[in-house]
Amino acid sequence: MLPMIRMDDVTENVSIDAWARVFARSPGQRNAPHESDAELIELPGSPDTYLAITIDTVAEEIRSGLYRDPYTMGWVAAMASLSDLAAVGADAMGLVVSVAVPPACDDTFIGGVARGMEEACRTLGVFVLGGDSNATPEISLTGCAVGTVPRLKVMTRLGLEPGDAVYLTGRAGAGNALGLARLTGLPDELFPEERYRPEARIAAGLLLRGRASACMDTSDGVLTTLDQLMRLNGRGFEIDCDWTRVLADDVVELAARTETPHWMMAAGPHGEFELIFGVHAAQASGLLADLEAEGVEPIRLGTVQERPALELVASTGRRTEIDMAPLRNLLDVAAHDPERYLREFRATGRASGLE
């Protein structure tokens, strides 16, 4: 039996709360801390619309060597905040950026970052609206995305009910595959960095709003996303853990070639920008048909259950309850020592019931 599930079992949640409790909350803000991927604010003079605004920084990923290609850096810096808009079903208005790079960075590097940002935005039909540049000792790239959401169709991380079906908008694992390749020093050809080009699911988010019971993006990995939704909603999940159905083919291939358990590609902290969403049974068929017409092929992960536990169901029928908190907290314990991190990640995963 798992202990009581709490938000403050996770170090990152505690850190966010430490900041948030100092700031006065706007009376026009729709969401409380942790409740949605983007902040939802009343717009004066627009009683039917919320402003959706969010911000993300890519710095640690660059400093740790996870991203080496300036194009990847720019692409992810743009897509990360646009993905937060997707998770609240926002119509994206655009992106402002803050770029901080060392003076030694040449035009080739800066051009690569800029092209990554530009092509990410144009892929989704939005624009970089402006921003700020600075000279700093280390590279730090920030994107702030803005959009709007109809109030009657607002979508947050809250609202899951027992019996809801749970879906993923696309196959996952590329983020953790890249992380594995970097941490273990694999040859680049086993998982080239250019395979990691996750796209924010803006179009899917527009179809989900007003219809999904809750939604969150998978930027921190599939199992972390499910764990956070569980803690917020006080509801659990029964999840089909046939990882070969959930993970992208090249991720499954990398796991086989490196003798890495599939669960690590779903449990690691470096995800993509797919959406995990719940949907009530009465609305499922129509929503799925609309998503498929948009080119999205949702993967059914499982079902929401009353008891707040994350339960994985293997193809053999074996059921395992897992506690993701120890895995999520490892980033604050061993992330600066790659060998120790991988070793403890495997051991902690197995101790938590993952195989």
The other form holds:
There are 2 protein chains.
Amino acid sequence: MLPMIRMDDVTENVSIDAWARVFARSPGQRNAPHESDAELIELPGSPDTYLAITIDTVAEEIRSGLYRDPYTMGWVAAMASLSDLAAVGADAMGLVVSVAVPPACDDTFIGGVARGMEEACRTLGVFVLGGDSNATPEISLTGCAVGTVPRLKVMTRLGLEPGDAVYLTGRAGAGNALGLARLTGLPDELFPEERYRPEARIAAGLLLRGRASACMDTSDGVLTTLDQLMRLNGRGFEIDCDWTRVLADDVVELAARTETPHWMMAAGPHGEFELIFGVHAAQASGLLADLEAEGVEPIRLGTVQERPALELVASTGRRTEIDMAPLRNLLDVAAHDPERYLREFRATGRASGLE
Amino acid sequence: MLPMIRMDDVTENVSIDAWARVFARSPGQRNAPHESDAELIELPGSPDTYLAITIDTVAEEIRSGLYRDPYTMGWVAAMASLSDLAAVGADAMGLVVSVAVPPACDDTFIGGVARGMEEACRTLGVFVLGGDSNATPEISLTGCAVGTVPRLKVMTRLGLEPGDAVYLTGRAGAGNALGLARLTGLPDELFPEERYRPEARIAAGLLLRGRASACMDTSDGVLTTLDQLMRLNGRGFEIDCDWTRVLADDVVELAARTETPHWMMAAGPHGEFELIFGVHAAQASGLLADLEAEGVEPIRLGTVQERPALELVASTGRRTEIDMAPLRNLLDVAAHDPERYLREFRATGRASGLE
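Could you switch over to the form predicted in complex with another copy of the chain, since the one displayed so far is the form predicted on its own?
Below, the chain from earlier opens the complete complex, with every other chain and molecule after it.
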């Protein structure tokens, strides 16, 4: 008998479900909890359109010291919710922001946060539409992005079918590289924070909608994203585990310098804003050509399989089935002790089949 | 020569302007900063409709101990952004929420927050559409509400004309009563927290849109709202200062028991979610009749006057011009010392002409 693959093996899913159980669902809502990166809501008076809306707060990454530059904080706070719009293929309108900073933050700091938000928006041709500000003991930055999606082209995390090709919109791992640099106290020059300027894939999302079989962003890392797609779809993946194809060059280089196994850059929880998508085999070549014409260079990750399991396939053909749940749940257990977290992450990953 | 009445006499306006200066304005945005309670954005493909969107974080009210019951926290977090939709006359769709709570918060606490949000939404027939959760040292609850407004019926804070009648949608002061109770350490039974369940005036907003000359909610208190409308419109108000008509019965009663002057309940910074609106004299009676048919009992506050000043008119006919800027700015100065704040608030109010 197959092992049961369940959503609630992951504590974060359990927590979201606990909240969602209290809330009645809008009759105009297209998606159930977990099913899409952004909420998809019928727009009164617009029978062909869904409103796409999503909210995301950046706080833990600031408090833990992962981001030190206010520009990074603002950039990520804006991009994170815009990336959720990308993953549902929305035409993005922009976002409203809620900024909570300690009274002691000076104008330079606040200006840095604001410029990070603004330049993230300009990069994507969208706008900060408004916001709220508060004085709080710790920094917390929330973005709520809105856009629209044609109902006929709706794209969610659901819809993977066996045989679908699975792609990533660009090379990943920068989020985990920055995380590793911080957790191990690396000197700044080994992985400067300004290398972490991940861009939401709005343009790619517009090409993917109506054509990808499912889509989700990599904000929680590549393997976590695949794991969540597996749990949601009840389908698994065969993944080509030559990580040097998947990870950005400077991430691979950092791994080499620090003797960190590559899989940790794919399995870590701090991602960026690439999209992972499936596409039915017959439609893949047309979609890839359109993406490439837009300057996107998709990376083949593998194939959807019937059985809900994550199978890594080495270049030797050796297959390893991995279990991401213990790694995903580790964040709750050991996040407040960086050394212990890193040690347990490595050990748990190995025990889960990663190498 | 008249004294200059400026937006930037109020430090909160200065702070909002500093943020807004960094952000390019969307070409599809109907309102400039400060001009409306919610942002009004052209909806692509819907030439007759604006999207209304707004974000509001509740954190300071929790940290300061103003709200102790998690249900109140959730209720207010939901209602605050829905009230901004009411003030632009939007058909509300619902809201997304971002909840940040300390890891130590137990299920009872979190369940209380969630129920407060949910029951606030049910009261208004709208929905929690989705959200984000984070672990942070202090509680912070953000709501981002969305809705739509017909472009031809747009309603903002701008448009007051001399002679317009000015109304409040319901009796106010509960927010400041709770604030007073907390600042003075009153026993709970004198003003129980569960009396503070202010409701956003969505239904009233739908009747006001296209008919009120301007509208703004009282979330920062009645006199602050009038002061802000004055600065924005460059018009003033003659206000009937029989506060017993304006304040709720239990607020008047609390003032009597605690020997607090009534004006403090109108001038304090912690409001509720009534709407203050202007209406051209010729249109007032029809609008009032429609509001009353909906169960809303508007209270006449006074009249718009040409000169940008807040004039309180006593029943004796005596006129007093008040200055709200020093009171509004006091929150920055003395908020962290409740006794000093209350003492200075009283003294500053008297010096500003309030009695």
